[in-house]
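Here we start with a single chain on its own, the form predicted on its own, put down as structure tokens.
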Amino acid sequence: MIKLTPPMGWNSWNTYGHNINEALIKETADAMVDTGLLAAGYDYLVIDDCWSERQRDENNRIVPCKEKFPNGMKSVADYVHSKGLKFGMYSCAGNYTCAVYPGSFEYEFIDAATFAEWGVDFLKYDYCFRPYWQQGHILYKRMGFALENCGRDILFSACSWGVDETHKWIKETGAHMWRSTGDINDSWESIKTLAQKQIDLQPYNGQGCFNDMDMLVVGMYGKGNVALIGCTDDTNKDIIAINQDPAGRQPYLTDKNPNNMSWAKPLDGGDIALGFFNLTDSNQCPFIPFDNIGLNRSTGKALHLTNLWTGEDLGVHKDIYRAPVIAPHGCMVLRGKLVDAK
């Protein structure tokens, strides 16, 4: 399987973490639909950490834990996939997975044929209690083989938080998207912090194995198993486009201020998206050079803007583009259609 876009989904971790149960993911698969999250394009329903039983059974299989799931995962994933949703799952390239149930170490092959079996589209494989000899690029290579064996594509979602200089060697396991970063919580300090990271790691993303800067805090309001002290949120069709473009075209940055960066993206057809992001305390009025993105005045031409968040046509803009004041922890993007110049 190739991802030409970046997966866009659910995961139980950052509310429920270990209070998960069949109920709850049949109750959130309908909301997904119920709410219009599928048919905006976030159709993963993923299952994270401790879902199974503390053993394997007796032919080394992970069981699902029969209190939550009394049932079994095909029938979760049977239910999930009714919805027209993915059925996702969590386990752990170490002897056990981060809150201590049986991971993955070892028994990869036997793992990937059983989440075959329950219907998994999505394997969340986090990095917790890796044996201090073995090396981790080895372990995520492994389960990248045992799922391209397994008989059903499995998106590899590989969660080693970016250490062990993930970045050199992702692309080899076979992962479709791989985590470069610690976890998130729901706060803007945290947020800052794992924008910040992307910085030096954007060679390193694009189609087929994208940067994942871990789970979004949207609508957590200070509440759940992350919960700090809440965030804001805005959502809007005409920027998930952007991050859906079919060519799946890495964006870069046009200068390197941390604080307040502002970086672009060429899309599919010929047109370019520009994002301006302040990640500081004050107001903050950010500009692009038209040179940064290879349109010096020689080519002969401008490009027309308009304002994802707003709608607004910002009109024929040549050499700059200048932003109006962004408050503090905003951000505009914008998208650019290529015209002759004036």
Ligand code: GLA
Second form
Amino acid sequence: MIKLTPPMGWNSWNTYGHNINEALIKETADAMVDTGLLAAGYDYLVIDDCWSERQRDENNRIVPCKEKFPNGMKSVADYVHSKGLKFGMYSCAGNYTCAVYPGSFEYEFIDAATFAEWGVDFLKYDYCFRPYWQQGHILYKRMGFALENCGRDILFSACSWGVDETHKWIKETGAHMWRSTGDINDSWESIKTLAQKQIDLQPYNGQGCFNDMDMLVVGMYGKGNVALIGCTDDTNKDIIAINQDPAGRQPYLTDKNPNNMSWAKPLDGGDIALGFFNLTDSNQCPFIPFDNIGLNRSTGKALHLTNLWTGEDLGVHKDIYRAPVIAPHGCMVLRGKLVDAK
Ligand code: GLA
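The form predicted together with this ligand is what I want next, because the block you gave corresponds to the form predicted on its own; please supply it.
What follows is the whole complex; the chain from before opens it.
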């Protein structure tokens, strides 16, 4: 399978950690539909770590925890699918998962076949407890092979946290997305650190294998399994459309200041998205000289800009766009349409 836009969905880890069970997952599936998340494009529901028994069965098959999932995983998958969602699960390239449940090391093919039988559509594949003599890229290649041959389309979500120079080998493994950072927690500092890590890694993001900055912490407000300080939130369909743009082109930095980042992303059909992110603790007025995006004066072209958070028509700008004051930790995202400069 090939993934043309970044996968979107919900994962159990950040909120519930090991406190997962069949009823909770079914309730979550209902909520994803009822709250409009599915309609907004969040179509994967993923069960993270701590779903299995501590031991494999006598045939070396991994077994769902009988207490948490008394009816097995197939019935959970069936329920999730009945809501129009896709169903994701979790395993690990090492001997154990990060929470010390059985990992898939040397059981890759049997596990991929089991996941396929259950109706799994997505596998998050972690990196804990890898034997020291094994190279990570080989383990991900092995699971990539197993998934491609399991008889079902299963999205391969690698989670080696960007260590061991993951960006250099991850595309070879068949992964459709790869964790480019360590774990997020619900705090501004964490979001900022993860965002800044993308500056060097963004050239590796693209169609087929997307950089994964770990989950959104929107709406957690300092509660749940990765709780820390909490964050305020903003969500918006036009912003999601930028993320899901069919051309799948990677954004690039137009200003290398890591505290006050300006990014541009060319969109399908010729528009361009411009994003200003104030990572500092003081007000900023960033700007993008259009030279930096290839629209120098001699082109005779300008950009008709719309603010995607407010919907405000910002009019036509040539040569440069100077943003108004952006509050600390704030951002502004614009969509620009190419027009003739007057
Ligand atoms: C690692 C991963 C997390 C989560 C936990 C589960 O830390 O990076 O996203 O899957 O393991 O134990």
